[in-house]
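Consider the single chain below, provided in structure tokens and representing the form predicted alone.
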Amino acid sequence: MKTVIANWKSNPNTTREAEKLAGAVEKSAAANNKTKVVVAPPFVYLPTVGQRLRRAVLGAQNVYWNEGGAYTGEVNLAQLKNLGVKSVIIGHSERREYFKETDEQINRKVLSALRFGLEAILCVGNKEKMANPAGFVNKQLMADLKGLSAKDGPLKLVVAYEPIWAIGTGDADDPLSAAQVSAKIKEQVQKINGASKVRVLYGGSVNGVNAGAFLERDEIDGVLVGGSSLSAKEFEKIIKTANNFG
């Protein structure tokens, strides 16, 4: 089963729009039940979107590692779980770049989310095009998954490979290159936590036209979608494409 994740980022601007988009995604998810669909709206829409989802899974775009306390502006693990959130995106490139999140902070979030029972969707990726992106990504994985081992048992861990230069540019990565990096990611996670067969997704300018080129690769288990997830019709195309490879 392939996975398709909608990252709405800081969109849309009204509850009504969020409700309408969530309804359309749920309809597509129900009609294409060989695909796992995750919707990650802004925090303010989690209750509204969650009420519209049955087949699709509710996700969050970020989390703080503590369960509560004096942390103004943060949303914690228990709060997310209470709202029905099953998955949380951690370490997205925009969090790393604009909000200066470090690998140490991301590591704390990943460990806390996994040990709290949430699915952690860890984002990794190189900023510039390079000859050996797998080498760069492996260093990120070592830092972001520090402290995990086979003793932790099977993990609810997903890794999203997102070459930063491809995000929002319309210039997606080469599917073969993305597949090769995905295979290396799986090898690296096996070394860190031998009990887990991690799922690896591709993200970076995914749309209804190019999604199939990534989803047809056995090494790639799904896609993380940004801008195209804000169009019900475009996102439905991606879900239908993923369903063909279920």
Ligand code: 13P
Given for the second form:
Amino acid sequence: MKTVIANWKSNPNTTREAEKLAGAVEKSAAANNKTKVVVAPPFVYLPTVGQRLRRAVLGAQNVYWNEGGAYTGEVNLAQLKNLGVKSVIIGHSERREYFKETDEQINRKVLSALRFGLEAILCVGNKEKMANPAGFVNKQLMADLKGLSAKDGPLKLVVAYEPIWAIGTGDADDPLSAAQVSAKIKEQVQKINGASKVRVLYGGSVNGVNAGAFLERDEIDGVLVGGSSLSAKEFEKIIKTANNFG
Ligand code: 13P
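After the form predicted alone, can we look at the form predicted in complex with ligand 13P?
All chains and molecules follow, beginning with the one already shown.
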């Protein structure tokens, strides 16, 4: 079964729009039940979107590792879980770049989310095109998964390979290259964790036209979608495509 995740980022601007989009995604998810669909809206829409989802799964875009306390502006693991959130995106390149999240913080988030029973979707990826992206990604994995042990498995961990140069540019990675990096990620996580094979998604300018070229690859377990997840029609195309490989 392939996974298709909608990362709405800081969109839309109104609850009404969020409600409408969530309703449409739920419809597509229900009609394509060989695909796992996750919707990760901004925090403020989690209750509303959660109410609209049945078959599709509620996700979040970030989390704070503590369960409560004096941490102004943060949203914690317990709060997400109590709202019905099952998956949380961690270490997205936009959080690393604009909000200066460090590997150390990302590591704490991943480990605490997993130990709290949430699915952690760890994002990794190289900034510029390079000859050996897997080498760069390996270093990120070593730092972000430090301390991960076999007892944290069978892993609720998902790794999203998102080359930064491909995000929001319309210039998606070559599917073969993305598949090769995905295979290396699986090997690397197995080495770190000593246990199960991790699921790896591709993200970066995925749309209704190119999704199939990624999803048809066995090494790629799904896609993490930004811009195209904001159009109900475009996102439905991606879900339908994924369902052919379910
Ligand atoms: P785009 O699909 O807009 O390139 O964004 C990808 C992404 O960052 C998903 O997390």
